[in-house]
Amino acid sequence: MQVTIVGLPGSGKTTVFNALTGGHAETGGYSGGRAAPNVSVVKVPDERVDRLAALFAPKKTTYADVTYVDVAIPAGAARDGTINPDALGQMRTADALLHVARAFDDPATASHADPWRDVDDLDLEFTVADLSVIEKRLEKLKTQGRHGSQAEREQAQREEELLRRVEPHLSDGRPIRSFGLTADEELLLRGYRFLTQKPVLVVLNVDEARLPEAPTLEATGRERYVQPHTDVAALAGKIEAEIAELGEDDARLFMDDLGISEPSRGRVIRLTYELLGLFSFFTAGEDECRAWTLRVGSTAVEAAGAIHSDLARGFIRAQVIGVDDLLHAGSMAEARKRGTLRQEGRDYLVKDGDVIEVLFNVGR
């Protein structure tokens, strides 16, 4: 999964980034000379895997990971329309989008925060890259639909009809994510993957004094942003970064004494997981215990194919049982005993939390 970061110069999105993977990248906003992004994989903090490796005491422990980039947009270019093709470039091969806007008083900026003013101000230009991207589309098919099988003209014509339905859409001002796309429609317009599709969280970034604010801030920017798989939380990036420079026990000290309940870090992957549909499930053994990252409404033998897609192919039969029934029994023999793992098939919808061992055809 690939997450990245924008928001305008003085957001505090660097910080932020640095809080979310532990890095030490400059801060102090764009420059005008970085052009290429910094990016950092962070593994996904699950205690889940940590109470399997406990168990198992595998060879190897393998966590789930995220992709983090964040992005130099120069000062004024979401106002004057001057974001640089590589820059949006670089936001479209994102699964979703991480909005960090400044919700803090800066003696070094003039303006007062105004974080939805910012929001506001980097959607608008995201629509405008969206439009002009349907815009020459339209422009290609007008020539190119005639042409090609009779599939692909009628291709062609479903992509246009669909295209000139989502333009005023977009044109009014209106993401994308909230036109209503049908399952088919989102694989339609799935290559052109366009911003104003993706999900956002929108990170409001505020300083220590405004940290008891969190919660309202979180439900008034709800209530503000209403758009499908969006949505928004607050939390004190320069804090944050220094957190994830500590030890777990001083962080926790720390946290405790600023009343912060847990890291940014997990927090903001659950709700980016939440956002994409993702969840995780286990395999778990004496050789790797292991998370894998998955959609709602996956399969057994679609869980099977991200683990190898050999797996897929041979496919048999699934073994499967909660992660808590698997640490209540203590181990895989003794869950067969109690009767708490399963047999299930390719068809088997799997959840979040379910341990598997796929049993497959070799020869296949």
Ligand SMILES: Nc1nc2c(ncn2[C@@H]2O[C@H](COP(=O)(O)OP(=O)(O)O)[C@@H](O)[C@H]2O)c(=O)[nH]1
Second form
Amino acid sequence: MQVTIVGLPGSGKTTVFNALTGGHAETGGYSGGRAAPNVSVVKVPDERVDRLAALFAPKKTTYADVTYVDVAIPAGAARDGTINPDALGQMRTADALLHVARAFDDPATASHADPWRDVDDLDLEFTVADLSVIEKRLEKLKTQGRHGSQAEREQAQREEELLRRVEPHLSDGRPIRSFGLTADEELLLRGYRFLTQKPVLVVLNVDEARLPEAPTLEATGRERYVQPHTDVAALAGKIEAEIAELGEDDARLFMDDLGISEPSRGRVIRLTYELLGLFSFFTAGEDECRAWTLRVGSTAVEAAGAIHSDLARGFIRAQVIGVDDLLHAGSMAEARKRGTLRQEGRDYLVKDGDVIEVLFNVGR
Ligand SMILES: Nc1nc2c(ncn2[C@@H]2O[C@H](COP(=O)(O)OP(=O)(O)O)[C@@H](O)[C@H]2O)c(=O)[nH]1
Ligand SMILES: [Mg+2]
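What I would like now is the form predicted together with this ligand, since the data block earlier showed the form predicted on its own; can you produce it?
Let's see the whole complex now, leading with the same chain.
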């Protein structure tokens, strides 16, 4: 899963990136031109994996992971023109956007925080960028007509018809997220990787002094930002970036002092999973204990396919047990005796926390 951090210059993107990844990327320094994004892969903290590993003592323990990309947006870019194509490209490949807004007063410029004005500004840029993709596509269809097989031409026609309906929605300044696409329509537009179609977590980056207000800021933010597939979280990026550099004990003391119950890195991942409709299932044994990520509504055969295509192709059935039941039983054999290990077919809807063993035919 790739989460791309966006936000106006100086909103604290790189600071939040450091807080989420424990990184040391340079903050406050970027003024324009081409710049490589900061990229970091972090494992998804999951105590269920830890407990499975404690039980099986496997050779290898593998967590799910999230790739964070911190895009450099040149100062002024989002206000007086378009965001450069490199940055746009880095945003388009994201599964979700993390939109950082400055909710701290900037002592350097004495500029007051107005996070929702900033969010609206950048959202408008994204809307304009999506609109221009549609306009170019429609223009191309008009001048070049449609090519290919009959099926391809029909597909292009459906696409064009949908783009014509989405266009005025965007021209009104509304994101594709709130258009109400059907599942089929969503599929039809997937290739365009529209920015305003992506799930968004808005992160209000507050000063540590305003941390006590965080729950209120989040609640009022959610009332204001009422699009589907969006959520709002408030966090103190700068202090959390400092905490991310500390050892566990020092971090704990520091957080107790500030009244932070958990570092945001775990919470942000959870909220992103919820936004994207993701959950985890596990495989567990003496070789490896491992977390896998699926979309809500996935079946046992899709879970098998996430592990390896051979397992999906030769799928016979799955042995399934909830992670807590397995941990209580202490072994698969004991779980079988207790009757908590179930046999499930290919259409079984996998649940968060299922431990799965796939039985499959080799070479089918
Ligand atoms: N007071 C305060 N300053 C912050 C906070 N987050 C970031 N900053 C400062 O704001 C400036 C810009 O931060 P940076 O992460 O580089 O923003 P970016 O341009 O969006 O990547 C830096 O000087 C940061 O130290 C915060 O939560 N509180
Ligand atoms: Mg930056």
